[in-house]
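Encoded as structure tokens, the following chain is the form predicted on its own, with no partner shown.
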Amino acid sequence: MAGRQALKVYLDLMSQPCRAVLIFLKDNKIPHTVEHIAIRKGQQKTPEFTKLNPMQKVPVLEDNGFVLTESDAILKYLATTYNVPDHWYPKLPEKRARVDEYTAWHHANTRLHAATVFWLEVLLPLMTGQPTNPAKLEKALSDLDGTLDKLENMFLKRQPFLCSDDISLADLLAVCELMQPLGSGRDVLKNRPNLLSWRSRVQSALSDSFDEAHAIVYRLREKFTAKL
């Protein structure tokens, strides 16, 4: 936009939300700069950063003065502030008011069940040197199935995108949540064919910036798979 200084995020991409970030940023050619902060070394928690967000997390958005936190607000903030295609978040109420139905659900279900099985198979055993909890685990992918069971039959119905027959913000969140457990080499989607396939749409829909974002997931898969 005119007038206006490269906006610059404030990003881990080992977390799903800095990626779906970023992705929407590339695809969109929005003008940024990342500062890259890694949770693992704890760089969320200096001085500098905590005065930019207190909360002491990632994505953070900083826009001409203007900081903003949380995913999902930054995710509308530049898709109502940015010339992009309509279709990632409509103007039109009734289409505006699906795709918040879906982010307002994906905090406690897919971004919650998601990341459980991925902290009980991959993080935890990192950070403690035990092995994955059985029944912790089948526990967490019990409720996973649940969510994407939900997916399924309420989100996708017969149309090819969560929301409508365009990609939009609620898929770009969930598929970033669906990647996570690749990071081990698990494909929660692969005895699913509908998501499979709507898996498939959200990539070609989005092209390189998909595959760049998520490299960081293969190289994880490919680490711990290298040592089964």
Contents of the next structure:
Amino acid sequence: MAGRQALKVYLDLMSQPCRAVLIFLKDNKIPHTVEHIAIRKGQQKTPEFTKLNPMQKVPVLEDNGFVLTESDAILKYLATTYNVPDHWYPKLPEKRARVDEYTAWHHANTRLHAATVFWLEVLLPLMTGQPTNPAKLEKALSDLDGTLDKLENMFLKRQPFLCSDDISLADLLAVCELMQPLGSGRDVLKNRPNLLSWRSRVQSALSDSFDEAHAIVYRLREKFTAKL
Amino acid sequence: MSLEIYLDLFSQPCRSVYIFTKKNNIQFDHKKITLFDGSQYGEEFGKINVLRKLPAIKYGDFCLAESVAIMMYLAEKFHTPDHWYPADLQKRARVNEYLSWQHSSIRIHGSRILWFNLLIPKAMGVEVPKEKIDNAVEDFDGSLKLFEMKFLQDKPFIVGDQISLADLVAVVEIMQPVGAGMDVFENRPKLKAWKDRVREEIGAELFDEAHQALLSLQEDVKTMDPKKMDPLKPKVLKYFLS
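Structure of the form predicted together with its partner chain, please, following the form predicted on its own?
Full complex below, order starting with the chain above.
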């Protein structure tokens, strides 16, 4: 299309949903440019960024003047606008509904509980200089455990990926959240062979783009565990 | 092929599915589940939805949970008018954007107010610390400000000139604290005007019918057997108060 510029995405790779968006773009070879926004430096609060997104959050997508927030909306927009393999967000209503079901459930479950563990173990201590509150961490880990039980017993019960036989947006969003606690050296899937297998399958399906996006998490893990 | 929909109209996402199907004249078998009775834990319902959450549908052999997914699916299968979930990808993305954001904001904060201000103290007989109540109200207020600033702006509806799934999901969640006696629309003229428009588009009768259970909750709780909610108590207290 004449005059159409490539997509622009505003990302902080420390953010789980940002990683999901970047991996999707790279894996599907969708032309894009990345503007890095460092949340830890407050770059989401600049006047320019605030004009773009008054919510002061990442990720943000800009497609020739169309500005979109919320990673699941962004991923669904990309999957339907560009010619990507059907398995990401299937056209068949019954298959698509399964992905929509997971992406809805994800917010108050996988995202909330994995992020809370990371918040308590890494971000809050970094920000306040106080050690992690053990009672709160225990509760957060217990809540996450409940979510992991549901992932195993419901979504992954009869199939290799969360919504079907093949990887979809659901697996991408979930895996990025479940990688986050690794920043403190904690592998939340450690004692769960089914989930470990699922994560391997997802990593294989995504190859380079997965590790590239997660480099920041691996670096954080090194720094964090070196301190102990 | 029969469509079964499992609902308890006390629940916000059940109301949005109920309103959507009725408004679009989608025929369904209304299976009533009373959440306060714990009937979502029965064997029968477990076959429909392992997570034991409402709403849930069974269309032929196909089972589905999550109100947002349900409505997107029904919109497609029953060819509802385009404005509900537009085919235009950018308009659709706007609907998805709201539906995504609301999970961690308005939905959580609105729910908390009903539980903290009414159900936990009056139906369960457990006192809720004032700080928690004040925080819930403050958080809800913050969400409403963001809603008006980012999603509504100066448009009649969230996506523009016409009502969509975004408005429907928003209105049922924003109504929830009204069940606890909170006047959500006081001092919020823009929000009130939007709510009135949404109610009119849906049809005042349908809107009011769907909200009847919620709005009579304050009265119902007065005559409710205090032991009724005992089975739910541990879960609820752990979820909301720990």
